[in-house]
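As structure tokens, one chain now follows by itself in the form predicted on its own.
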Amino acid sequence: MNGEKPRLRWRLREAGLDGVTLLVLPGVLFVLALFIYPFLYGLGLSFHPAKGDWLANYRRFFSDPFLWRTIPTTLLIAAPVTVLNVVLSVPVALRVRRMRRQRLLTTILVIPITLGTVMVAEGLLTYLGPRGWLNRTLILFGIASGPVHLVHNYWGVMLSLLISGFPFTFLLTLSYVTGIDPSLEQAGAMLGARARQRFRHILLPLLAPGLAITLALAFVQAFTVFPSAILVGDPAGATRVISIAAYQAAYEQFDYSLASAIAMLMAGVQVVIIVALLGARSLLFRGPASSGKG
């Protein structure tokens, strides 16, 4: 047996298959299963409706307004919540790395991930909606005449993806910003230079790379809004998502090959998004060789 054991390894290696492969495999057949297959299962069921050739169900969406008017709806408020997340989490990521208390803090500020979407947007209903302590609190003060409209509209939306999307973006811009060597900034500082100088020429390059991706993850988070768009928004009209119209068309239609075809344009924009993201990085933040050759 002990003679064994050397060539089964020394087979394995010639066939390309270590160590790190053989554990890497269960993970590649763990995304093959509910990924891979979900996703070219959806793809194929697009091409099959129930009435019209294999393109019916994207001619569908296209030609009706209440169906692609979704797609910008969707980009109007993933857009925007992203760009802030990333913009707020950068000044709070740098000032809680010299804080002694960070661990503390970071627990305070991802607080709102443990308590999910659905019970964000019930506490926006109870502390922003017409009856609830803000509006009350106003009216109570004379700041307000009536009740200001924070809830069942765009704003609803915006305020639940904010927080729950801001202690996401925040651990993935600290994990980066602590990543840095502290003693670059201090050789700037010694050099003259100011916080604005050497926030902007020594750690805005070291962390755009970083900031990409984070712009990238926190979009595809935002992109998928489904609770906030029903319980905080305007389902049937300003925050008609098209996550919305996949799950109506899936549920309330019963036409699922319709629903996967909402599905895959909703991965394609996504998709497109982050190549864009990923181009515009490689684009603006360039390393010194590449730039040298330039």
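Positions refer to the first chain, counted from 1. The structure presented is a predicted model; accordingly, all values stated were derived computationally and were not measured. The term rigid core refers to the maximal set of C-alpha atoms that superpose within 1.5 Å between the two forms. What changes on going to the form predicted together with the partner chain:
- Taking the rigid core as fixed, one finds a CA shift for Leu43 smaller than 2 Å between these two forms.
- In this overlay on the rigid core, Leu29 has a C-alpha that sits 2 Å or more away from its partner position between these two forms.
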Given for the second form:
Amino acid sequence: MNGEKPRLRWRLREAGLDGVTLLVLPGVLFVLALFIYPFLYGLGLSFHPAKGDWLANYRRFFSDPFLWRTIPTTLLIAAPVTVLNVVLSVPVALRVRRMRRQRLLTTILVIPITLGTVMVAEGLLTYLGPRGWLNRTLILFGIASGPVHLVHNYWGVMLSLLISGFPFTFLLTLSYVTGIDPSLEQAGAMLGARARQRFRHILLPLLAPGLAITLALAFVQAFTVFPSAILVGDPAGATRVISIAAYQAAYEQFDYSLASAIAMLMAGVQVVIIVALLGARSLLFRGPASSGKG
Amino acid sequence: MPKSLQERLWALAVWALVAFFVVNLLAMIAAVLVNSFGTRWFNTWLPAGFTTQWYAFAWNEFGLPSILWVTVEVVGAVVVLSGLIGVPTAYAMARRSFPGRQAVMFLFLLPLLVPPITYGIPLATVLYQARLAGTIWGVILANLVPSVPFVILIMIPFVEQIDPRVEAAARVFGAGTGRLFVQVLVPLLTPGILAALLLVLVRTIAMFELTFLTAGSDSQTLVVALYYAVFAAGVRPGQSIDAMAVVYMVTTLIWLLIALRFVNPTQIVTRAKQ
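Could you give the coordinates for the form predicted together with the partner chain, as opposed to the form predicted on its own above?
Whole complex next, starting from this chain.
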């Protein structure tokens, strides 16, 4: 054993670097090669337009109403449905938490997530169509006089995002709600707080950080709505969302540079919203949601 | 706690909401199922008669045998490869704290947080440059991007549950890292690996965006073929599209039922909560 080598090895091991640590390399290299590199490549490509200077793609996006209007159009779909999903999830999750046989309900709710948006779109086309069961029921009970148009427009996309989005926000909220120690609420009840007061002053503050994350994740999902905007929406008009613009640039005009620019703008809007939501989260209460005694 | 009338009404309203959602969801699935077996269905609650001819039609017209085979190949390759890359990485992440571990963790979280359509377009561009897009390997590589980090993040808590003294004992008896994996860790981690890979399987069958952006005409999976069928509705009878939708639904839900024997439904949206 001559001096230097073993000591270096020993020092590296002390810092947590040894043969076992090298096992992270396949995973890290994979993500670098197939996620980080394509993203940076796309970012670079977006500054090399087919014609014009380096900002030509971005200037084109913001000067062509057919392109920039996709951002307000997408926000108009994604923001209301995300808020609705999260607002509906909270009371349902608080109620389901006390249920003994949760598993059946959570299993039913996980079905639309598993089936995916394409299948939900086909289901909605059959179920909500002018001759579908829902319209027949509405007419039978005299709620509507004729078939209500619920597909191939804004409402079709909203409903598809509700069906696949609500289970997602609900299951996420449920996992945050079950992390709150019930004895905290019982203590409030013992001191005379009514259900509404317990929610307002005990549950909501504890739940708020989790809800901020749920809101961010659900929004990002809704903002990138793609197959349902084409299949149950009005892809040339009211539901021409930003992902359709990116897809058309790449696969119909073969302008990969513009498509990359749109993808980068899509990522940019997501980052802005997430940073805003998580920034708001840091202002909220952050502390143990379980009681003091472990 | 005595319950006031107001609280009872509130509880009733919440349950009514849940029931309304579940009833519509099940009715939507039932509508597809009934339509796929129906002969003609106009202004009535149920079709005029029942037949299985649309399944034969979908089987031949949409080329279902080859689509199903491609789906099996893609999903199989993604499950095996994400396990081979993900499990050793998760082991190292769980057992070592090295400088930059936080950054590596963030690197693995990113592909799960960024929606597929956002990174799918640049990824497809790179795969086209490498002449991989349009082939089955392009589809497999694209589907591995969210699957590998998913396996890693699910496996980390499972590795952390194993007592490190078990590994230390194996090392004392002279096992190298390879043997440690095959003879000690993999048997102990089997429940976790099974859960992670089943979730990857269910997610890959339903992964539309990445497959859609990278698949060629002979490397479509079932969900992409279903999209094209719905997109070109009107070319073929609606019942045959619903027959194909039922084939897709059955394929997905069988694996979901198997997966739910090993995982909790909430784990499909959140990472394993341990």
